[in-house]
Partner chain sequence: MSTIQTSGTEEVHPDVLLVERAKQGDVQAFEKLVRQYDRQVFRIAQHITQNREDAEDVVQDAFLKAYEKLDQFQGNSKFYTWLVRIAVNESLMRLRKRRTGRMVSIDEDVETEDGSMPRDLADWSPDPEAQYSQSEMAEILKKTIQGLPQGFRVVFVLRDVEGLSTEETAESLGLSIPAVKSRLLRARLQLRERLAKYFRKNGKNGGGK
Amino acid sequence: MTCTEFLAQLDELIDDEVTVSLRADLEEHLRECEHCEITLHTTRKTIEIYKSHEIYELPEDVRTRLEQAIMAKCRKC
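Will you show this chain by itself, using the form predicted alone?
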């Protein structure tokens, strides 16, 4: 399994939606690839942190300025 193939299955692995056979292949790849192991752990940690925080509503003036800044940046591209 290549890193690209691993990354293509990352969502399914995290959601525990892979077959037993595919899980074995993914775990074998993780034993051999530190980069993908770090990617998996970082992604899981990011999801955990995100889920543990409440949604913060931006004040309307901040939201408006942010949207304007994003749109101005997009027009430059």
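Write the structure block of the form predicted together with its partner chain for the protein whose form predicted alone appears above.
Shown below: the chain alone.
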């Protein structure tokens, strides 16, 4: 397997959507290719970091204000 072929399956591997035999092939490539191993590991880390940090938080007071405005208009609908 080449690195390009590996990369084409990267998302499926990360999302755990590969068949058993494809997984075995991908893992075999990983054992021989440090670059793809690093790409896989750091891409996983990228997703994990974005998932765990809420970068746009809606402050509770703004949230309450918006909810009240929405509901006031809905009642008039």
